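Take a look at this single chain in structure tokens; it is the form predicted alone.
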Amino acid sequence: MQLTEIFTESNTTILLLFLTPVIASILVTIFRQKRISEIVTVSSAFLILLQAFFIISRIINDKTMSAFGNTFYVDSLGAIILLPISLVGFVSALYSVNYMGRQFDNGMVDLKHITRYYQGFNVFLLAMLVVPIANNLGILWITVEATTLISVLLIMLYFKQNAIEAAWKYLIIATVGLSFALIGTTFFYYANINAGTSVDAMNWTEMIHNSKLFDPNLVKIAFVFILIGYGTKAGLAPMHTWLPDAHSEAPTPVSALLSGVLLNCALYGILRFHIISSYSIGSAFSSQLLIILAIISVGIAAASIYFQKDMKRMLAYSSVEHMGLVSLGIGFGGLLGIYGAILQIINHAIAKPMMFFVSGTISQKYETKAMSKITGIIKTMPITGALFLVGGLALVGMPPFNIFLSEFMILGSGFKSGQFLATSLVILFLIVTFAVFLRHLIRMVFGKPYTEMKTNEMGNLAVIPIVILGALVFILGVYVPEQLQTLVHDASTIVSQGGSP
């Protein structure tokens, strides 16, 4: 191959976007200074930032863009996945310079663990960014995995023996889960191979030009290891076991990224296997699956929630909860569901991430996570707590912040398609989570503090990320941008038609 075939313009943008972090994680292994680490994560996830608006913006121009081959292929679907990935990768690493340097100053963390955690944060965004752009779905499983084993090293960042349980907890069941993945993606591949394909067979491309001549029965079970597989982690009750303790033991910005982005990377591998499957043999049998995993994943979270004692936990439930609605909406199909689905994976990443933040502030200040002993939040820290209250009344689905819509589109869809059991027990779930969780956020940010504190804010750099997030939850309540109105609805016209807008 020559070299202007290389560096064609698509090569060289994939190329650069995975350069960008791998540079950033050897500049922070060379320097092993804070204040270089601190610089050039932030310099890197907002390059990042720039880029993945750069592939967006061609995306819903022209569709599609393919590179190296065609081993790496972005659509509509897969600019869903990157947009939050990135948006979320920068004000994480914006977070993460104060938090992390709080951490440092009240010597939780010395420079090892600094240098350790900038360096795995810069390679896990790496190994996300890779996800939504992978066209070989090899590669795809590859990638999930790797996010596993470095999200791992992530959680367990301060050696503490519910952090490094919860990350063995995590490996163990995410590795497991993902090698049901891998034995559905293999079936997929033999099913493809059988079709008469030999070239390229792994790629998603193949596969969907191939789909109707794959053995109905082979699609069948393969589809069951794929959802098993990446529903895991995915965290679709009733895999889901290993989230809640990796989730509110990690580091607050790795939180973030874990429920805002790593969750909607292993959806999207569900996706992409719900599209071959739906061409191959109709939607009906990985659309069932797929409602009544949604079911169970969001009355498991109600029931959790009610439980709970522990904010980050508490939050992490409310992930299972949301990946259930994502699923509800893709299983009930039809424009308005997927719609509400694909809508519903940008809200849950935007608003997540906010009470992600606000939480670890608040933990810091409290020096605690347990909710009984959180109360005040609104008179020690007025302007956390009044976030802290938004990105609350944003996760059960008020109106006018924006889960609201995505949570409408999905339930009327549900009534639309007839699945009115499905509808009904989904909206009953969601009652007892919306009475549950504004009680716990109620108590905590209007309650008398146990004792008297200093009010006391958190640091602009904290400020910036939470009050970004908090105007997005606002804003996509009442208006969706067109160009986000136009990738949505060709992503969702890829996962219900099997193809290209």
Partner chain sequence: METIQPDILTISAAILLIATFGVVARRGFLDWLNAYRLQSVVLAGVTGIVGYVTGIWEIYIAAALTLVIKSVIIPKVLTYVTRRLEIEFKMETNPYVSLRTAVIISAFLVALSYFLIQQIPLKSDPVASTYLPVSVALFLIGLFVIVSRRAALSQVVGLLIIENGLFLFTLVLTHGVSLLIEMGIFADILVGIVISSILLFRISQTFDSLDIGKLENLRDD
Given for the second form:
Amino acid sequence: MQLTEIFTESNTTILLLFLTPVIASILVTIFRQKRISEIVTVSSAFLILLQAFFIISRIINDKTMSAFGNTFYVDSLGAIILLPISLVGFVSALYSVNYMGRQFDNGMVDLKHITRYYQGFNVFLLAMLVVPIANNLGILWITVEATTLISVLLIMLYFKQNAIEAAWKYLIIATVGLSFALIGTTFFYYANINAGTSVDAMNWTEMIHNSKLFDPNLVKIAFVFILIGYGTKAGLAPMHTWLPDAHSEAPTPVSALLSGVLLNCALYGILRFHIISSYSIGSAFSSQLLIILAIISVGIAAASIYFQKDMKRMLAYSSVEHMGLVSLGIGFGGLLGIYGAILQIINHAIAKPMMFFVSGTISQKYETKAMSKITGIIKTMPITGALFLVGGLALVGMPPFNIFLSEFMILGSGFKSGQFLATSLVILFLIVTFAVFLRHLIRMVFGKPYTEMKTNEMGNLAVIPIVILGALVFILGVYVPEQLQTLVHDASTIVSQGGSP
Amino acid sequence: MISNLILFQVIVSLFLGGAMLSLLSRSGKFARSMIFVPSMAGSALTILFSIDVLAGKPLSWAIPNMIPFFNFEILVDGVSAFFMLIIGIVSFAVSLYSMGYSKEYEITKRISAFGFLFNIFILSMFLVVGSNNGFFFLVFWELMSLASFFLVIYDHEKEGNLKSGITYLVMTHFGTFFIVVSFLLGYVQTGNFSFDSLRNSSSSFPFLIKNLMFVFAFLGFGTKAGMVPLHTWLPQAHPSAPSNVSSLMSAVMIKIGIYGLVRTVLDFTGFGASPDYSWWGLLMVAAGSASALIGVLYAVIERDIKRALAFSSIENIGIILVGFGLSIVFASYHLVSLSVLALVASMYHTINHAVFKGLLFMGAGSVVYATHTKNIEDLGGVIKYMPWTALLFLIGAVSIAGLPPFNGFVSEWLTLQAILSSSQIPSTVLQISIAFASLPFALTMGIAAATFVKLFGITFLSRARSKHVLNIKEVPRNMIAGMSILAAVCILLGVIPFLGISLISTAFHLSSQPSSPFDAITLQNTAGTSFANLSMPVVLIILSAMAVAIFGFIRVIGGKTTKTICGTWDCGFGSLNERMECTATSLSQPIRAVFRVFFKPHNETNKEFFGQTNQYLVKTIKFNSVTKNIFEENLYQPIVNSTLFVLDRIHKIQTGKVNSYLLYILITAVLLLLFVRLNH
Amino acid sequence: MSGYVEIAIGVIQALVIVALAPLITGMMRKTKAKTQKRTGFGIFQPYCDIIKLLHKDEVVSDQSSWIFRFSPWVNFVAIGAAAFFIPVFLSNSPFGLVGDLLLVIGLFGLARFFTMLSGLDVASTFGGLGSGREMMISALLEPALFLSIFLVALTYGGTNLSTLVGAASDSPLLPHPQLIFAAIAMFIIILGETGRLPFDNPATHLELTMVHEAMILEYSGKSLALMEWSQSIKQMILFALIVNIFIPWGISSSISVSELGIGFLAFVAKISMFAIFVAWFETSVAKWRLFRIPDLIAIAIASLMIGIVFYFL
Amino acid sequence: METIQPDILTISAAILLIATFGVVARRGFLDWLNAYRLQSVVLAGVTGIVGYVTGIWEIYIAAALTLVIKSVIIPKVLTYVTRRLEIEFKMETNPYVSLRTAVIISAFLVALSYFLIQQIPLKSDPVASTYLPVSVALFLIGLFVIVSRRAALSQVVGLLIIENGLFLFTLVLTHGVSLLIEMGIFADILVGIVISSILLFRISQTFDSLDIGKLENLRDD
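What would the structure be for the form predicted in complex with the partner chain, given that what you showed me was the form predicted alone?
Then the entire complex follows, led off by the chain already shown.
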């Protein structure tokens, strides 16, 4: 192979995208300095953001892009996932500076932990970046599994009792769950082989190309395995059980990544196989399963939020709800439903990290995560408190914030597709969620502070990331830029029409 | 001549500007101007704008592609303009009033958040009424709820305000979901969310869909309007809010619910003039009568001045609904002129209620501003210190009690005439049921008057009952001015009903229009002779002639009067004090006793004797009377409890054992695989 | 030209009511005295009372406000204005175009509103008591009254009093059996509205039984005169209504001196008879306990409901 | 494609299952480890058979790796870890499901996997039709072991069984997709084992026990 062949434009783009976090983690390992690690990580995350924007803008124009032969393949659907990864990655890196800095100052962590944290952060980012770009569905599985392992390390960073427990549960459940996904993937591969493909039969492009020839029974059984496998990782009930533990015990920036991005990556896996399956045997089968799991998810989330005592656990359950809504939208189908679902992926990835950041700031200020002890945020931290309200209202689907838009589309598609019972049930759950979530939220923001506290924010770097996301939460609620519209539209066409954008 | 699109944009930017300015403002007199001058200007322009639209220039405007699938569409037609006019008038008065009222808040907290929300609140109501797309309608609708919610909990330090705020937001969200369902049903039929397409094709929807759309819209908008039994948020939220906000909420916001209902029925649901649809109207009449009666029954025993006003809002919404429901019933039987009469009645009452309830809440606010208490048992004698407030409150009270020559009388007269005309419906069952439905309605009127006798009498008249009333003084001039505007409108609409009726008939494109201000409102019976007439200007003339005559007569016969000021007759015992006068509770005691089935009053008397054995020498006696809220206890509490019970069961699956978690996965996998296998 | 005559007659009808009202009160008092084996005052005594009171000075409570001084005037003006809409001896009043039965009720309501307020205004123990009782009674009477209007309006085609009385005088009573129920109810309502036994005892000064008297207890001089007089006018109006609706014999339907004369005489005769009947009836019943009054009103309402069903079936 | 005696296939499959039941039926940690070692050796043999049948030489590498990593390194690592743990009882004292019941349920799971696999069109490939049900059974039994046991160590062993099932499954169905992916899967699993060993340390340090029943602080009530 000639060097010029390797360094084509697309190859270079992808290579640089991967190299950035690799170099960053190497630098962090070499220097082992807090300040340097921070600067390196933030700038690498920023570079990733820029590159991701570059790739996405190319996707908007060219629709697809492949690199290193057929190994890496980005289409609009991948770009949709790439967007939150890079965005949340950057914002989390920015937030980490303040958050981990404070933990360091408080003596919660030492330099060794800080270094380990930033190493892990960069590798985590790298693993997630591969997910939407990999053409090979085996690699997709490997990277998703890799994210589990890295995030387990990040969760048990402090070796606190609860963190260890959460990490253990997360490790066991996610590993077991993902093994289902591997079986499913293998089944699909086998179907592809049986259909006559010999080269690169694991590749998405090949699979979708041949999917009409797949054996229906094989596809059905395979999709069940996929759904359970990636569904576990995506937090669909009743496989979601690890999620509240892991998300609440991780360091806040990691929670944001776990919740805002990693869930979407797993869902992306389901989405890919859903496309194959519906292209092969019609969408009815996989949609049915998705809708069932979605309803259970939304219902369980609604039921659980009421009883939460821990702020971050509550947010984790809200993630379960949102993942349920996304799969609901996909299950309902139709352009509107899928559009809504994909928009919901993005919206969730903006609103949920925002809320995690806010909750991190709050728990640092109040030195607890217990909601009963956190009251009167609007008094003690006016800006953070207001943003907490904005984020919370966005999470429960209040206009004019972004999640309302996507939820509305999803519910609309539910009616459109004739699933009146399912939609009504979900509406009922949404109302319950609204009520119970709000009860916690309002009490925390407006209640009387338990102790006298100084009115001050927790530093600029704690506020800026939240403000960035808060602004997006509002803007995307009333205005969706044309480029994003194109992108989401292309992606939903991929989903609804099976591959060809 | 400015095009009305520019006017519209100017209004929107004025309110937005007001919101932004108030975020920038710091405390001080200047801050209040920064907040309320833009909203006043915006409201004034809103009045102009709606008049412009009513003069025959509807506005239609759209920004496509702002959001996928949903276009930002604005359509201001007569109906919208009518409600915009209400918004404009009331918010102008309230803004003016707030210049003085919000001074109180400067001491305790920053006013900027208040100003922001205040402007956004008015703006969102304005935009809801103008929206022509389901999605944006809902966005503005919820923005309105949200802004009002934050305004309700603006005094969140006070006990119970948070709870009532949450109740409000949850209930209103619940309602919104009903509206969402209604819109979605329409969407399934038309394929998009534009109101235009609903309007164009709704008449061809299946009958079932139309009915479902109506029922859901009715429940949704009814929640916002405060219809029984979805009203429970209202008496909690309105008293919690600062009074200027309660004024806006009660006077305007709940009318937006009526607006939604009117829109739904007139435009969206493809209402057809066929007896099949008469049950819509009957449902409304039933809900309306129930709301009216239950609202007023709670109002009359209430001791919190703002809560009483809130309950009275429920009552008035009931009256509006009765009128509107009758209009639907008549229309479904092709009784066009009667339908017009009922519609005019209900819309007339809509605008009237906006005006006098705005006035009354502002009046109550002034009392609270001066005395810092909402409990009328602690008030009394306020009229001596605050004569202007008292006068204006009295005008509001007389208007809302439906007494001539004020505006409440006109709309209630029209509503009653509509009820009386129900005999023309060619269905005996309907005739009799409407006749009987008028019974609670008439009861409402009587109790409403009693309510306001009590509210005004106990608050303003007789002796001060507590130290709250000592050292109070009249409220600032801008507050008086704000109230005066609405009081003037009350009188104007009462004396010259021509104004209101021609406004409504222009707005709704009704066939019959009055021609001159002095024309009597004339209704004809089936025989073609006069069924009823009303000419308020002449009534005023007669009243004044009578006044002049009797004054002259008494002057001539009786001569000059000399007055002697003396203590109230005390049966010779001396030293009457405030503890001996009638309280609000004792005043309403007869009514409470008569309706004890409904109130379930629980009286408790604790006596303390001088000696243990002697039952005749009472040292102290304490009396406590509690009434139950049957809706809270018999409807809402069970629902909430059973929901929580179910939630509790469900959430227990998070056991903490990793084994059980994996078991779920195993079971799910096995079930799904078996499902696939067995379908093989 | 005839327009002016009509208006003049209309005004005269109102003046008749205003002027004759105390006379009716006097007649009723006399009847009661007679039935109680007392001599009683002359039937013109109420006029003397009013003139006497008009010349007296007023004693005003130091706790009262302008509402207290204002409300007698409102009372008189509202009730006096209501008199304009009542057909007395001519069925077709020009003021029928101005207002109808509901307006009359509204004006009564206005008067009552201020009376109740003035009861509260003086901070005495009695006033509030009276107002509270009045609140209850009036609130309950309202639906009964409305239903009776409903029934009458259905039967005669309008709430416009001219139409109503005109139609009544044209048609015999028999084809409208529902009117019997209306008449029974109306009678009960009028007892309540005018504060007669068994609702209220106009002659009492005992706190246990006072309703109307309790509210006007503090009035003296001109104010008291106005209050008493307007109460008489209200009573007269209600009597006139019931006699002209249910026994419209003799009322003239055209403007001619002879017919008007007959009409006037017939009216005076009818209303005197009715007043005497009411007074006689009053002596034969005792004051009911306050909380039994709703039962009485319930009877009226039930009777009206039966009437309505009768009408529609 | 070479042919092979069906007996060999059947017998190797049976030994695999028996080895798996060894884990289900015993309660001592070292017994499990031995059973696992046996299972891995058989697995390596099966891999060799598959390599022989398909004639793909890369599979022999996989077989060798299996032999080395699974039957030598991983048991060694785990033995090392358990030695380091200062816990007295290294056995399953109080499982959620008694051993007798567990064996019966496992038998059901084997039946279930045969039942499920019938649905898949295997094109009369003897290797696949023999080993595929076994691999699914391994997978399900491994999962069941984790579900029914409360010792952290036995959960790790359960994971290992699952992983063996997976390995066999992918091997049989794909005949070694590509070495890269196979290696990736291997690496993932190895890292997983390392991380779980670290966690085992931490759990025993923090909770003074390897009883999973103690890890119940994070729950909703």
